[in-house]
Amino acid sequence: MRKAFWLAAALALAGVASAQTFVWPQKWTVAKPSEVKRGGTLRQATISDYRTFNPFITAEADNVPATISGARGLVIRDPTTGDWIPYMAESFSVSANKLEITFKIRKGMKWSDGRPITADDWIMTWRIHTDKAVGSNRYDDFFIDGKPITLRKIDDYTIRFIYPRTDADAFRVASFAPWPAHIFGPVYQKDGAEGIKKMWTLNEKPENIVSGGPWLIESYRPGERLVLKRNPAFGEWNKDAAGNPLPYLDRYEIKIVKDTNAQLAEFLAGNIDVFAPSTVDHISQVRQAIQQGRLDATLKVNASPVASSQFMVFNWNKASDPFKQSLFRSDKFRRAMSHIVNRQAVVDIVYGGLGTPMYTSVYPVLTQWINPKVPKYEYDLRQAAKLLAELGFIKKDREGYLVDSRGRRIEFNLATNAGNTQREQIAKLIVDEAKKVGVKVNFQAIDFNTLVGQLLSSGPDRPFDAIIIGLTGGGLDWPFGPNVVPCKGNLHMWNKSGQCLDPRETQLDALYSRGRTELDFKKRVEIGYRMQEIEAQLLPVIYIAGPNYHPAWNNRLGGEHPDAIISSIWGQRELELTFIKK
């Protein structure tokens, strides 16, 4: 499957001299590099199993081929300002329109197999991701109102970017990691998309896994555990402010625990290095066993407020049973639902009192963008009934559920993924405040694969009823999702027939792309707020509560971040700065 490619163009550019290095600064770490030391292994855990190592089939936010590549491509943000740096890029130019960014790749940089990056694997990467048939969730990040980003290859080493209009998410959108044109490249110009699909599946054999990253798959064991070694190409122009290459460690093991509460036992046993406690449950073991002395541990109690959403979302694709489908479409329908999420027990009962309540679809850390006058829907059982009511389910049945006129019951599936304890706990409230107003909830506890494979379902029947979920990502330049609020996103998982089913839907599609193309920040703010307002009434989905950030690691490790990066943004660390002390 995988052939040389370009052979001759490879052996002529394996001579140049030697790579254009980045190099970490310092002030990202709190460790010298006087003080790190080479070698060892990073032990960390994972509660769901992978779905593939194809890095344009992949939706999950916890996935291999961003693990491998670092997810980074020609720019990054500096965590001690926020700025866009250039990292793949040895630099970049803004033309006078804001309409182009040109780059200059730095030379030097090679793939795991040897072969020189350029601007070909940008330009193979954003043809297949932006191949509708491929599928990939990347895909809607390279249209403005339907029209494409395009890219120019300007030589080997020089890439343009073309928007069609301003972006204010132009170097997020820049920011996407490269794979290889040599081993992508043939196989799409020979089978195209469903050529690509078929690559890179769990039973590939690690070798044949080329990186550009820190990373390189040593070896994989499904349910079990993914091995990770260094990738010594990667360390030729990744340097610690010393000159040293990075990553230190020579390892890093991911193993899959499919339970959190079984995690925490892997942390508070030593097994595994870093954790990140939901729960004060999971705080006061982890502070109990530090100061007993039975684990040598860190913890960060309540460094930030969740940059991630946790919600409801009711499918409005259920062609083969239009009585639900009337339903979950209903936004009345919606509110009653918002109105039996009791979100204060879930701070208190599944968070420990430490989560914050969410109204919105922008995450609670991102402070400046959360409008504070967005309409609520909060815990009201009465409210609730009285919108069931007006919908005309007024009388109960022998089991004491609501039902219609003609003898139809409110009865719905709600699934969450298996083993997220976090999630089971906020289903299982959800069953028994919707049991209170005479609404059946079944509750469902699925594999995650099978899960997002629902989700992502398309058509105008889809395999599900309603699920609990969360995402995480998105920009600080502009929140919203390209692949969440258009109506054709990859992610527009409330109603995936490829079409507005709703006004307000086409008025959110219309908001999202002033935003985007918006380059003043209060300006943009302002269209923002306005997208809540109108998600508010829309209520395409209910969003719940979060836990707040709390990190721990094991103090084997250093390289952690200063105390004033460490968020949920940021997270603890950089992997490539981190190094086993003992």
Given for the second form:
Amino acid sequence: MRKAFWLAAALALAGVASAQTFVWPQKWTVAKPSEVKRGGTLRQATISDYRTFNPFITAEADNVPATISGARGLVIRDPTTGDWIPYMAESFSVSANKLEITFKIRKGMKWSDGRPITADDWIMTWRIHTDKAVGSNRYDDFFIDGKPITLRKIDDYTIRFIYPRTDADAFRVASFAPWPAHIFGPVYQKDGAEGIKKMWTLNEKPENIVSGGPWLIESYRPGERLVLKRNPAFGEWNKDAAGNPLPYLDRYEIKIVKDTNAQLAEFLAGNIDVFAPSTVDHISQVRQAIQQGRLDATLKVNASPVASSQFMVFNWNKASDPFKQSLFRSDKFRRAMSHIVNRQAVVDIVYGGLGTPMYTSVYPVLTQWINPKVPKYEYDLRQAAKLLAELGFIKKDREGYLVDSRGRRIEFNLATNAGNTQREQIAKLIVDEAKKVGVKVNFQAIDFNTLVGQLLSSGPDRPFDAIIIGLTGGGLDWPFGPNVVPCKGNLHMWNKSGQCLDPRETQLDALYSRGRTELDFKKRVEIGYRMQEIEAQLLPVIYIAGPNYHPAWNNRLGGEHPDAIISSIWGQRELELTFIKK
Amino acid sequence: MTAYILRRILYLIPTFFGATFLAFLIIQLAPGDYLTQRELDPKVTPETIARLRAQFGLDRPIYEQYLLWMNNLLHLNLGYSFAFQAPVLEVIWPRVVNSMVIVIPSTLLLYLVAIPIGVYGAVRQYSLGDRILSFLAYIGLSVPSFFLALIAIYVLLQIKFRTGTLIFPVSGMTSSGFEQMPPLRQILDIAWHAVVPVLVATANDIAGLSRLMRGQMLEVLGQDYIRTARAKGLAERVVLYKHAFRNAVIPFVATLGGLLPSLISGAGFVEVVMAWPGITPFFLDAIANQDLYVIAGFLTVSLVLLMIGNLISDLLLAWVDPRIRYE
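Return one more block: the form predicted in complex with its partner chain, after the form predicted on its own shown previously.
Let's see the whole complex now, leading with the same chain.
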């Protein structure tokens, strides 16, 4: 008995002495630990300039704090399964009522300035994110239906998240990256939000930026280049399967290149290592360079669809024009309009064959969420004509457009944002196809902000007929938009009267809430399937098609993902597991 | 003269207020604001948008926003960038400096090349050389600079594919590892990166300016006093350079003041295409984002420089042209 006690005590001590490591799974990379080389620089380009080093005021998807921290927190997703696994937490436990998750924080993790990473860091980070006056982009993450999610420190290495109700997104909330309390805390206590907002601007000296992630800022030249170097503290607890500290790279350089043609030129010249060509022209130039032996690189065409949508939405709130309003509110009409959308032509003409047709609100890349059984209402002009005839549009007027018994013609305006050539092309295809069945569509390209203003206007009479636009964002845990599905949602674009008008909207609203609060993934997917069935009947939005993701990289890089997980969601590689072969 | 200058400076004050208000009004008349794009994010609630709008002061009436901004301006504060959450001057100044690396050499090159070409064209009118230069000038005038930059990138890549070396960089202002270089190498590195953008930025303008110079020179050469000078038996060189050239160049001297605002306004699309971290891509970003005070602040600085530049131009004109006197 005594022996066992000492053994346990010795083990516990050993645990304290060495950092509790996170071993990066071998299945996340194609490279074996034995072939890996250390050192070297990964060179990349980004389209937009960086605006701040401050994690609390950054608003762009591509930002410095996310890059240096790796954007990782207590839990991360396993790209091979999509599951949440402990990361900066060593383990977690969910309470019986599923309202509390308690995380045991990994011991031995350090900030780049040598201070330990503890529960206080998460608490302070959460406090600042949820301070209204700071204006953090993550603010909304910490509220469910306006009720706050709270964090409680149990001890230095234990932290509890308390949710106002069960939430499918619970782990995503817990995945936020912590920032050092010993740096931000004193300023926050002294000067509050205003003090925080003045910290870590682009003028801050790189050596003062403390990171808990894989990278440290070495230098930054505005509009030009961000150079990052390996954070040695990170390697103390992040190891590969053979126990080597990560990342393998010494440096990570990101050039700011605003023009995609120039990015392509840099890739073709071998000056950057990774690139995702998005147009047919760029893809063929990369392919040609590879085939002619001018560039030693790998290109994966059509690796997956991108996580975005393009759709046409009709306005249900047109009190000033009851004829149009009743038309737009008719699901037969919308179904007919879905039948006139030639999605294959959109893929072929707009995306040069490198796109994917869309039929539901779930992005095609989220394969496990797509209900394969829902009706698609594919391109079928005869079916469209039949549905319109059922609505009473049988005769044609002198110009060849359908009219009803009272002589009212089916005609509507279709708008999209000027300058988005892909959407403009989609709109023109729709105009042509609609004409074939006798529907007059007047296309107008208008300013983006005007378009958004019209789309988001509310009340009984809104100033548009139909709009083509797209959305991005939306998670793997619950891919339905919190602003989109509920009838009161700000992005419930077809009907902004403030209430559900169709019983199926009410059903969707209820299913949305049920799914959001369901913790069992399988059950949640079932609810998602059900929602797609109702969406298909109601067709509030007519989905069109989206482009595909085509990653390319210079063959001096190793350590990319296995083919099965290369996608627009998981990307082509984990930077930590990337190495330079030559 | 002093009275004239003082009067001109006095006139600048109402012009300044009128122009800034107009600029502010026009920016504000554009639909939407800095937060419009964020409204399309399915995760951001309308309450958050409204809160941020209040925080940035975007919910207040335009005249109130203008007065607040003007008040700041009188304290020499150009305002605050929404996107950078930093003072406008702090974020735009490094970009202006970067642009000057292209603009200053390109302006010098422009005058050094365009004026002799123009003079040559006028003196040897309709000669083979004049025809070739005219032809090139028309091409230069018709090809937009961004396209010229793309062609330059293409040519550089083709050379790289054939010889394996990049004679000039395809984009950017510095090489990797710039920070570790000794100062002299840093200067050389920037110069090496600047060659192509400077040439591209100059190419268009050379065409226009040389045509103007040619026209001016031709006009002067047709004047009576040139005929008189020649009749007097003066050497052709003296006729051309002492009499004709000095008069033909007057309009150009007078425009030197106008160069002042162009010093800070960047080299245009060449910067975007060749990833030069100048003011143009930055300003385009600010417009796309409707980063109000960056746009307004930059316009104000340009405006002030334009007004000063105009004043200098007028004074220069009086100085070089004896026919003009301000009293």
